[in-house]
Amino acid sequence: MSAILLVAIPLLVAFLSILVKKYAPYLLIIVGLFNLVMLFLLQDGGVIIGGFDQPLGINLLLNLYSRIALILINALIVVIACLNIKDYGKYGSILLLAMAGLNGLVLTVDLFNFFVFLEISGIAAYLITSSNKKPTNTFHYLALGAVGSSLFLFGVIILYAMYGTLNYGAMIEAIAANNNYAEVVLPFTLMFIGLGVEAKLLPFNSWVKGALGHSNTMSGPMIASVYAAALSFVLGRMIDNLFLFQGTLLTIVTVLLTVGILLGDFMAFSSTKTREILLFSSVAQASIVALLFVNGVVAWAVWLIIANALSKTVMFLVINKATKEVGCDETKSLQGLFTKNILVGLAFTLATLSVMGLPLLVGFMIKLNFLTALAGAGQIWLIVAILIASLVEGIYFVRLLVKLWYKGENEISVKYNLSFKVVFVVIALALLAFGSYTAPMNQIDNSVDAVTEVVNNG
């Protein structure tokens, strides 16, 4: 068995499912479960495609870093597909295409094929957001995505012209041998901006408000959780093993990410729409993850990606389901949502508190450890900025929770079926378990070097 199957089978089944559209969502679930089983059976190592080894051939690499990302991506796609099989079953083929593209992004070690998979996953994302029934917003996303991918491709072309290779490892060696940092500033900047569009980093993410601000129970968690996690993983890998952010460029990137954290949380604070609160919070969290990778805090950045993906899956599913039935996502319109949905409310509250980083939840352990790591690196001003953003985040999330828990003038009734509740409870318990029972989290110190090593060499 080979890691290529993680890309080839979803892609093949995506095309075949067009012939049997009725069974597409079931094929998606089967393929997703197959991928998850494969990920626990496959051995770490590279895959040579077409008989040409690196740096000339197309190569994939499965290691600790990519395995973690792939398990999260494929598991969430399966969960989202199961919950939306009735209302959005016709998007089964599209989600298969998204699965193939995102798996390829995580596995490839070749910049040109990275661009190909970026386009495949991008096309799937545009089609997924079309389910919002807001064509203008989808077109906005498509236009900005096209600009972002073009900038990324332009940066890749410049690097290829300079070093004659597109393989990560060969390019890293060539750049190190050349020892001229100034000549790679332009291509790295273009590539970072290109990826920043898809990874929701300010100021390159103006599409987010339209795409997630009108999302549903399928498009919301897919874009805010699955795509966000996948792009964060690949951005982190490039930051830690390809992009050479030094001197002025490092300062600019750090400032941009710090401003992104603060602006994201302040925009969430100023909004009265629940979906906007969640999406702006996601923007701030994406900037924190990128900032951790820039500062070499790899292991805790990985944990933060996982925790955010799980929490935002619950939060977007809860709010988007309620918005669909109520017809509005204004916080005052959803006031009292949890008075008759106590179990759902508890799960949403735990997910929210985890994002805030409060004790007894996994978010607290993650925030405590990455702040400690930043303090050890002498990045005090970054810690101050993150703490200010956390304070703002705490205010708007507590305000939101109060609205959702306390009954308003108009009584609202939203019914969540059993499958939704099971997913909410499982994720909430996981967030609570890894926050309360901290032994597995404390042991991460022993694997930091291993995680960092596979990122830096993979």
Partner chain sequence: MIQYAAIILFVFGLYGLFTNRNVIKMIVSLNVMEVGLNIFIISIGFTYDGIAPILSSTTANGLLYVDPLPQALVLTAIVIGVGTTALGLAIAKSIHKTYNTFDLDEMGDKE
Second form
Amino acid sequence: MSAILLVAIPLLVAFLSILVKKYAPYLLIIVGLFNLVMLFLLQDGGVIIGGFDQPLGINLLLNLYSRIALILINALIVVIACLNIKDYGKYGSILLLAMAGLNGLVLTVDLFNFFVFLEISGIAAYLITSSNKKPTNTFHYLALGAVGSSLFLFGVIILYAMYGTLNYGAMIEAIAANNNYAEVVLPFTLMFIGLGVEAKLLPFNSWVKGALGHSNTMSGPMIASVYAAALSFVLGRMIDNLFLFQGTLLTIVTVLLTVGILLGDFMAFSSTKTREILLFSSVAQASIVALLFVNGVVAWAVWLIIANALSKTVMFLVINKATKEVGCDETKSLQGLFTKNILVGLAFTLATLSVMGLPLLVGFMIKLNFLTALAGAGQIWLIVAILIASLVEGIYFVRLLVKLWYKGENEISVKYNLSFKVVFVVIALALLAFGSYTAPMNQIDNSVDAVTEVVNNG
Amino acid sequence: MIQYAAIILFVFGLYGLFTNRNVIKMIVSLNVMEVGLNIFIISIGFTYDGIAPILSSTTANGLLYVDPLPQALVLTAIVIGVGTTALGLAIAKSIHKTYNTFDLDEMGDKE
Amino acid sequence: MASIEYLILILVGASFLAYLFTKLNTYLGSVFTILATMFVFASLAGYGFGMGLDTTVNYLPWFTFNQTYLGFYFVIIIAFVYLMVSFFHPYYLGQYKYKDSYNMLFLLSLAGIIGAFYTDNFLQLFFFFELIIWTTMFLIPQGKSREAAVSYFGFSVAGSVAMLIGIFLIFSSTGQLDITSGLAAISGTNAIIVFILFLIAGFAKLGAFPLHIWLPIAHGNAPHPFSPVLSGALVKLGAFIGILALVRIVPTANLLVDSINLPLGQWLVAILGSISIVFGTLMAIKEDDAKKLLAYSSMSHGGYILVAFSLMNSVAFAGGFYHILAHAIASAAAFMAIAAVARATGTTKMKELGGMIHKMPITYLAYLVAIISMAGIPPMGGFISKWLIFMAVINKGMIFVAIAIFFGSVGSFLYVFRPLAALFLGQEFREYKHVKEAPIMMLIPTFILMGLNVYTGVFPSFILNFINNILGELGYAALNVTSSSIINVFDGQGILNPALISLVFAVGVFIAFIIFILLKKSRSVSLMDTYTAANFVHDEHLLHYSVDFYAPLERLYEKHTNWMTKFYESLAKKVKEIGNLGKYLFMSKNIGTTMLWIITIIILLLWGVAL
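Can you switch from the form predicted alone and show the form predicted together with the partner chain instead?
After this comes the whole thing, all chains and molecules, with the earlier chain placed first.
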């Protein structure tokens, strides 16, 4: 048993499932559950593939960080697959491909291999958005994604030319030994931009509006929760271990991310379409996560990714289901959505409150802790920016909530299946429980993903 | 020298993507960009007067090899590029089916 | 031994029970809410006065509690208002859309209040503030308007955001998160910034100028039983933050305004407080909706509190503290009286009402007592506090502030009288023939509040002695109060004997009553029994005298009343515009735009490195 199975089995089953298309979603769920079991059984440590010793060859690394990420990704994919078995069953093979790609992305510590998985998961993502039936938006996503990964590869190759290795650990050591940050600025920028395209960072993310603005109950949570979480995790690993931004690069990245936070929430404020509000809020959240990684607040960034992924799953599922039945996602036409669906409304409200960072919910503790960490580092201006953005965020979310809870001119009725409700309630309760009982969250610290140590020792 | 050519090709690809509004032409631009990138990768491993990196009993040590790793990478990159292109073309076909045109500007506000 | 932790846990538990009970039966849930509130109030009153509450923490690991006289003063007032209001729940909740969550959120917000005033840590303070905001925010849209909730939430969160930035500024410069030592340790430029930020928070919650826009919107449109909580209890959170800033941080201590010997920061706050008084008064005079009128009156009373706490002496502070109590009781009573009328008639617009005194005499009396207190006329509590504040302002020699305060007092006569006359006096409209006095459950709090309004006006010594404890805690000299309630300020420059005044007042009322008995009875005529310029008026509403009552006065300023509202509207519009600009710049459908940004950033970076 080795971590490679987490990638290999979904990949194998993805191709096999094309032969038995009917059973693809069931295969997906079985594989997902198998992966989850594996994740609880596997030992921490590196995996060497093909018998090449490090730093040669491809290596995978399973540590606490990647384990958290993988559990989140696989569990969410299984949940989303279960909910969409009827409507989007034929996307089972694609979700398997996405699972393989994302698992590989999180596990690998080889930069070129990382690129390969980036492309695999990217192709799966393009196919997932094609379920929106908006081919121009999918094409937009594809073109930007291709450019992004090309830039990433460009950066990787430049690094290879400089240091002659593609292994994380060896690369980090080589850079440290050379101790000249100026010479790695170009490759790091290219890699950051390449990842930024996929991780929804402003201004590389114009695909988000098309891809999520017309999303459905499958593509919405897949792109906004699963992909966002996975990409945030790997971006965080890169920033935390490899990039270690300094000087001009640090300034530019910080400015970009701060503008991303503010503009993301401003754009959501100016939107009237529900899905657009949600997607722009995700843009702002993605920037906050990246900013935390840049400032070394790794532990709380991890929790923020998890909380956001869970909340956004609920929010996108609720809204996309309603949009599908109502036929329009203007907030005006969704008024009174929760008058008949009290339980769904409660879950949605709790998820929203968590994203807004209000007390009793997990989002509050995370927000307070990362702000404290930033304050401890003396980053008062970042706190000001984040809080102003959160003020704007609070206003548009409250506006949305009030609209959804109270009837407008037309009465609308949306039916949520039992399976949807179960998922909503479980996630809402989790958000509530960890909001009041925070002890487990203090167990990881900022060195949760010290890649170099493990690579060199394992 | 060849690296400049590769970068110029890459920039040409970007430029094409930047200026074209025709889906097919954009896919071609993406391909040009990828070719440029592949050439760049190959050029990294190239050594003047180097021989093919094939290990056999007859070759002696001390000879100059071309770095084999970029070549392996390029193979993978080409495969991935083909995959992306195929997917892009499939999407282009579905765009044409929906809007009866390949030009993004001619689609109007239908979204 | 009551423990703060248990009280909070009990309230949280009770809130979920209240949800279940209300789901079963509105009445049952509301009675449960009354009992829970009563239990909490009784525990606080029983143990809190002597600082006898248990502050140990067993089940809430993150929290720490500490008792102070200051915190207790606020918590007991607010818990009292909550208790009074909860008596109204059984009669109102039935009409609300989400009545089951109403009781739950009500109790949860009370838990937040207890925590907020007993905690000794800044982050926990923020926790409880945010808890109060979001729980109460969901209560407001159950009333008339949904936008009111957004406005309330926006301003409140703006306040807490400012407070949190201040907290983190303290934390990053001193490393302290403890409230007392943190405020003591901050110094220099940071102290000025924290002072401003905390005052923004205080102004936003208190609804003082220029952050007052939400006040009439939220108060006017909130559910009827919730308006008294907003005005009597929740705005006092702002006063609390304001006190923290004004009394504990004196950032410009060596930057005195020479003539009056007051630090610049405090002086500016006094000016802003005066603007609040004047602005609130003018707007209240103009307002037609009784609840919005009282909301503007809350704004002007918030101004009094700010002026009082910016004067830096114990007379003013005592006046401020007393005013917090007096206004809480008076405005709760007034709002509850209006609520009772609204329940019976379905409206709070003054020109649609009249003659309620015949149907609801007790409610009328409660309102009358409340507005006498609000206008600062003896023998009610509002008089004592305003007198203390007057004395302090005049003693400081702040002429313009004094003018504003007198203007506010005179203005109060003008506006609080209007709902009294419009709602309760005058002719009765035909549509209200069926109206009855409020049920007995609603009269219980009405009587209690009425009694307290008088008690605070006649026998202030007990409360002033407690206030002296707070003053000692804040490091100021105690006020000179003798056991017979005679207040002596500034070494005999001002001596007040409320009991004597009340006696004179009572004699006057008695004489008036005798005259009323002896004189001939007036004849009752119906409203339509009249001719106007030889024309018969068909619509009796046009004869209502409160239509355009102060028209000549209003004409002087009516064009200049909404520029602050316009400012916030245009601010929201600007944010929206920036958002749209962002969409245009970054979210274009054209792939080339994004490419342009990528290339720009690479070039910028290379250029930056090359430099």
